[in-house]
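Below you'll find only one chain, the form predicted on its own, shown as structure tokens.
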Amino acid sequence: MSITITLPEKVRFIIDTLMQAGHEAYAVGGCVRDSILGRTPGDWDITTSASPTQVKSLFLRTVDTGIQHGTVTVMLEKEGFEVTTYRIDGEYEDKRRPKQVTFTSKLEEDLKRRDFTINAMAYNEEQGLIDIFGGIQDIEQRVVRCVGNPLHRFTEDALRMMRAVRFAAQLGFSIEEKTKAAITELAGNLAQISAERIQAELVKLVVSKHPEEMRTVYETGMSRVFLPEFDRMMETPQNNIFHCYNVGEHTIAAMQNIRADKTLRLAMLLHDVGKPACKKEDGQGIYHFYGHAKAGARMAEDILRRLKFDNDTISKVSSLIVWHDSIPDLQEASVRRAIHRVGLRQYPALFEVERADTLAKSGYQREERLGKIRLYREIYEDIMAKRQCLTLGDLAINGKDLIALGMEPGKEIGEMLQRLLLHVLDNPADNTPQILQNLVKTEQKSE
């Protein structure tokens, strides 16, 4: 199969410079894979027979980003390109990185240490595509397959198991049978991988085109290691008329029904995480999950902290989970109060969450629910267009104005502002300095 890849000018310059100095050099790995698939590579990595010292001698500006493993970053203008010497990895003592590496002059030795066949191809314009392990065939068959023995690959680096599922999710590929069997056998080794690295792979999977690959994470036993709550969801049925899936399958469907945004996909992944703990069965055998939203929000906070997510993501996701099942009375005043209660920053994302949740349920009353969500959003947009008061900061008067009216500084001022805000949420036309001052004066006279 003849493959022509258009190398960026700077990548071509680095490869040509190395080759003109008598060394071998190729673009390698994901950039080759993505180019073949018609995707735009995020990074261009280069592999070479030149030693790190030789690489550094050929370029004006370099950075020793991983020189102990043979990697030098070549800086061209303000752009960096990783150039790594052909190497053979030594023993992996931490299930993540080799203890030491041995440099080699053979490209094949370097390619055979890589994780998957689709990532073990190299290319330059002189030799064309170097595909020793059948990467092209696996791309054509749309499979993720380990280079060599999958048990060896995953024993070396346990994170590769998550990477296999992540690549399947991003590319729409399946995982080759022996590769999947090895993941199932070695899934427990993920316990030795840092939460930060697992988080990075999980996010890439969650925001991919195929978040349903979370099912594979469960089937192989990986979620049991870092997200056992998802296992409970996959094993919790929902015997009621509103649902056609168990909690886990409903969750997967909800993720598929929302756009590929990190916060939104994480919210859908965890929006019903509280259901297994809240499940109750009535006398007719119908399941109910009272209080699952609040319970789930608390659980989601714990889970996201455990996986080392940042505080902003934790706050946004848990807040969306708290309110994902709530629609106020669809009158302007009620919606204003709801926006104040939920918090402005949760909108309009909350509508997307509610819609995705509804689409993942049974058809029973689905259209009625979707209609309510649409009306909820229309009222919200009208309120926002009118710039109506929703927060203390929107009030036409503030604490200084209350002091000028004779109130003493202290908690009474805060309490008064809260009462004024509640009044304005119900009566938005009253948000003027004069009306609010008159309300304060009236209340002072009545005391």
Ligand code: ATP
Given for the second form:
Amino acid sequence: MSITITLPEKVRFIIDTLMQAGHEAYAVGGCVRDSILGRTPGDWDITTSASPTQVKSLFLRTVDTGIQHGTVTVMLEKEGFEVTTYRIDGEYEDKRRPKQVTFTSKLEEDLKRRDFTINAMAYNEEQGLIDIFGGIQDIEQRVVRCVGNPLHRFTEDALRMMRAVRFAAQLGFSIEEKTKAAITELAGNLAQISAERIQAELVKLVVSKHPEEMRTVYETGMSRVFLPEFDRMMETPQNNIFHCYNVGEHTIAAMQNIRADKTLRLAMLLHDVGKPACKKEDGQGIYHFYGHAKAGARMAEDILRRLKFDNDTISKVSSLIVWHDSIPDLQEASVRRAIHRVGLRQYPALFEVERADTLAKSGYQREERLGKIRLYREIYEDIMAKRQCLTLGDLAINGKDLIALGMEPGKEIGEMLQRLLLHVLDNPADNTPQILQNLVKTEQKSE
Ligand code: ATP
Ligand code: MG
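To complete the pair, please output the form predicted in complex with the ligand; the form predicted on its own was given just before.
Then the entire complex follows, led off by the chain already shown.
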């Protein structure tokens, strides 16, 4: 079977330019894999026998992105393409990255250093597909398999273990048996990998088509190293009528039930992380988890900080977790108060979280709960459509107006505005300057 890949114009130009100067050049790695799979490649990487200096001399605009590792970025009309010289990775000094790389003139050597067979293929129009390690066969059999001995390859770079599961999750592949056994054996080595690199792979995994691969992360012993809280969830049963899974399996189902968005998937991953610590058994042997949302939000903050997530992600995820389990009375006024309490920013993601959570439980009272969430959302949308007052900024009067009414500047002003806001949340029609001024005057008289 011969495989043809349509290279983008610019990639063809770079490869042609290098070849016309007497060098070898190929598209390589993820772009070849994705093209064969009919997926749109994220970026096109090029591998070449030319040295970085030679690459730089052949193109007008280049950037030295990783020149010591042989990578030069070729710029074509604002678009950058990484062109990397064939290399052999030297000794791995700290199981993280090679201490030094050696350039080589052999494509095979360069392909050999790559992590998985599906990532170790090269292609150009002249030579066609170069597949030395059975990448095509593994694509056909849908497996992630190490190039060479998996124990060696994971010992060289422990991050590859997380990459294996991440690719399995993105592509819907399974992990080849020996590769998986090696991960199980060496999972502990992940402790040597920086939180940033683990985070990047974890995010790709959780936003993939198969977030259930978190189960593999647990089964191989990797989560124990960087997310032991997930192991505790996997090991916490929920003996109550609302649940048919343990906390971890429920968590996995909840991730599958929500859109592939980073914040939403992370929120589902951690929404019940407080449960193991909050578990209480009553006289009938039924488990309760009172307070788990609040406790879980705090834990999620610590976990995400430990994994070096940015503050914006941490605050969005943790505030979805605090509120994931609470639905107010379904009256307009209570919903307005809830929006005020929870903060507008959390909506409508909160409805998605509540729905995904509900769908991951036993069928008991599911329809009632889903109906409630729908109604909650309708009332919210109605409130938004009517542009009702929900924040201090929406009030028809402000601090200056209160001073004009004779109030002293100071903290009483803020307190008065808060009282007016609570009043208006219950009585939206009262949000006019006239009515609010009268309310203030009445309060002033009664003092
Ligand atoms: P993505 O779609 O996530 O970009 P990718 O396959 O392009 O997937 P990259 O991380 O961009 O993955 O790496 C590009 C290529 O470099 C890989 O296909 C693989 O051949 C090689 N590679 C990347 N990281 C490693 C590693 N840790 N060990 C060995 N080879 C690696
Ligand atoms: Mg890539």
